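Only one chain is included here, represented as structure tokens and corresponding to the form predicted alone.
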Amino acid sequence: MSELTAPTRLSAADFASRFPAHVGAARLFGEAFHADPHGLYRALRARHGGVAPVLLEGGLPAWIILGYREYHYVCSHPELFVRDSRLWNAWDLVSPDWPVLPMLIERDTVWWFEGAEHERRSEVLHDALGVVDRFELRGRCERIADRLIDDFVATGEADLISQFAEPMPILALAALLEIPSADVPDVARDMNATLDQGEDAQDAYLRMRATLGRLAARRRESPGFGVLSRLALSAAGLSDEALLDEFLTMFNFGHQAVGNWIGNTLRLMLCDPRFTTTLAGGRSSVAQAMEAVLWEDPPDQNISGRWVVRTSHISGQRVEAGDMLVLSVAAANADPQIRPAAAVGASGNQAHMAFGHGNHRCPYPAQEIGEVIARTAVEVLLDRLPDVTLAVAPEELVWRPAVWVRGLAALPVVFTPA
């Protein structure tokens, strides 16, 4: 939305006239939300059912999709609910420095397209990602995990987020996406700042685009053999902007989702009785813990978003043309209508929404790559640190203050030095 100017300020009466359902709506931001998002989802479901009005940062209106069936319905009807953020009926309320803005600006990527162009771009990504050798990737990930652990194994203590879960996928993806090691720390820092929606979010986003844009241009001029080069050389003839946006999308989801998948799995295995009793067994329970995380603490807890094409009804709730929908993966997975005994787990059931649903579901090769990176990381760590334990009480662990992603700020542990 480059044409944005100063925001229009609505009086309370005007806001109530335009968005009556959102007067006094729950806030999808702030300390209360970040402290217990699952509690908010339960409260909203009890009051509103599968669809509820919420306010995003700055008090902007949206609807959150809480129910599993409602999530499925929205994703299965692209003729009614699209990724085109230009339709939003609240753009005039957005200030140019709104921290959520980088998440909603339209980009030249498969993530935003529908129909024939979406299918064309999906084929490009499948072709580029499909050539990744999973066995070679696992071997590389084992070496990366060992190097990271070598850096702290002699100390007997570590923060498994900053020292392991965060850098692990970055280093693995850097090789696949042909990102020089010297650029990795800055790109990762700016990606985190963008998703955490702090004061630096927009500046961080622009810095990240500039860095990745430079790398994409280099691969266009001097292609190699990685995923980025295959995109640059694709018969689809991606423009410079499209190449950059696809590059940015892949790095975003790969870095954040896989890093949080690793961190959330380690937390679960260290804290949950279902896994702590078999922790010494290591590999035998890793796959189960990873699957449980996708149900209970999915790395991408909320997805932005869909926009309503024309006035519609979702599970009896009227939504107007231009309304924004936030798809809550975490809430849909916890819907008691499909998981009446969520505490028991969901072993063997892969019907979660952690990879999305419908035409914008995460490409299967990307899912496989993410799983190889995450599973290898957790297995190597448990092999190397078989007596690892939390250094604090589980209730002292703090989640990152982010609406879209679900990950710990830190995971301090202790173990026998080696």
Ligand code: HEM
Second form
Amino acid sequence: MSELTAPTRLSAADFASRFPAHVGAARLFGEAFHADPHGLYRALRARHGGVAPVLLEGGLPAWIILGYREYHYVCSHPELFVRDSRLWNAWDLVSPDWPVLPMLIERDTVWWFEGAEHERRSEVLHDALGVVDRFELRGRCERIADRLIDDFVATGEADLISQFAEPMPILALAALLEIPSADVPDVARDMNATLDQGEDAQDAYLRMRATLGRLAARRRESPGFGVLSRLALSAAGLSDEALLDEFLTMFNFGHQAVGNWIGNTLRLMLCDPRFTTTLAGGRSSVAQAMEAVLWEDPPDQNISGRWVVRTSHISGQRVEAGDMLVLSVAAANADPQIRPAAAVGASGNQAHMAFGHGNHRCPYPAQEIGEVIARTAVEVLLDRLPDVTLAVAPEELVWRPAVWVRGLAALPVVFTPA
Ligand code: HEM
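One more: the block was the form predicted alone; return the form predicted in complex with the named molecule.
Let us now look at the entire complex, which starts with that chain.
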């Protein structure tokens, strides 16, 4: 995997002999998928059950885990299904510019390991994130949200994604992770360029790594009291590379997921009759809308992924050693076996898969941090802009054409200027 050259072009016959179940499989990319992902999950479930063959961008084969029971099974058996993508039996088909590649490459983080090393890293992370005081964080988030709203409150209009939901978790996490405010604009710009996967993506990634590496080294020399210092001082003795990779993973995955949680919650509260009537009313509706989002529009809609250690069966479907599995959080949450009437709310029920399941589940302190940032952001916004409404019809809102995350491209609103 490390020596990627030009992709091997398999003839149709060779592809069919290596991946027979994937001949003519549905595409987990492209316009049809982006227009209606749930339509695709329903069709696949009707035809294949809880596990279906799909093609990723570039025609690469994978299995999508659609069923709640199957999702639970895969995540509960790390001896059979692991994060180590080096096992993949289709690496020879991957080209160096394949857009999914950055998500699959080996990293020296908790994200990657299994077994004893995963446990060790997980403890380090829990310990470091455990220094965060939720009340202090709430106050900090209120100030950040207020500052962001100050920048547009006089205009009477805003895009709540680019002007609020995106920068909010970047600024909050940057503070927790001890990124000095002078460095935040550059890091945020490079991180967005990396995620947009445009021409500058590779350079932006290297610049961001260099900046964060410098900050991590500085914390080793003169530690402070935040998460990065705690990581740097960890008794487990992380190498420089490991420290930087853990730092990057937390910042990267954390800010994207929280940003989409904020954006998707605001969309629901502005568009969905279950919440629009209570928008200016109780704060309890914020918590309910946030929970509904975790079921209906989870920030990580599909996860890449797990790899099959040895030939196994998942609900009767045979998967071969080295096959790639895509965990579909969105499909598992909507599985009719556990939610026969999806329209019925799941209030108070937190058995969704939005934070994953099993040993690689999102660490609890990370979930709590994300919840404080998202909830404070939404509450402050509704307090400051009590008459905020959508500036377009709900059906004109556009989701980002993304396979892995679920978030809006923009959320234009209007309100009384102040
Ligand atoms: C609040 C919104 C968040 C959501 C919806 C979310 C979602 C997830 C999910 C679904 C996974 C599991 C991936 C898998 O099964 O392979 C995960 C893992 C992870 N998340 Fe989160 N996350 C959130 C916030 C955060 C934050 C704020 C941080 C860091 C500060 C963070 C750090 C991590 C890490 C390090 C892992 C990997 C854990 C492991 O592999 O053992 N997450 N997250």
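Here, rigid core means the biggest group of C-alpha atoms that superpose within 1.5 Å across both forms. What you see is a predicted model, and the numbers here were worked out from it, not measured in a lab. Residue numbers count along the first chain shown, from 1.
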query	finding
Core-aligned C-alpha movement of Gly213 between these two forms, 2 Å or more	yes
C-alpha of Ala116 off by 2 Å or more between these two forms on rigid core	no
Angle through which the smaller rigid unit swings between these two forms, given in whole degrees	11
Between these two forms, C-alpha offset at Pro180 (rigid core aligned, Å)	2.8
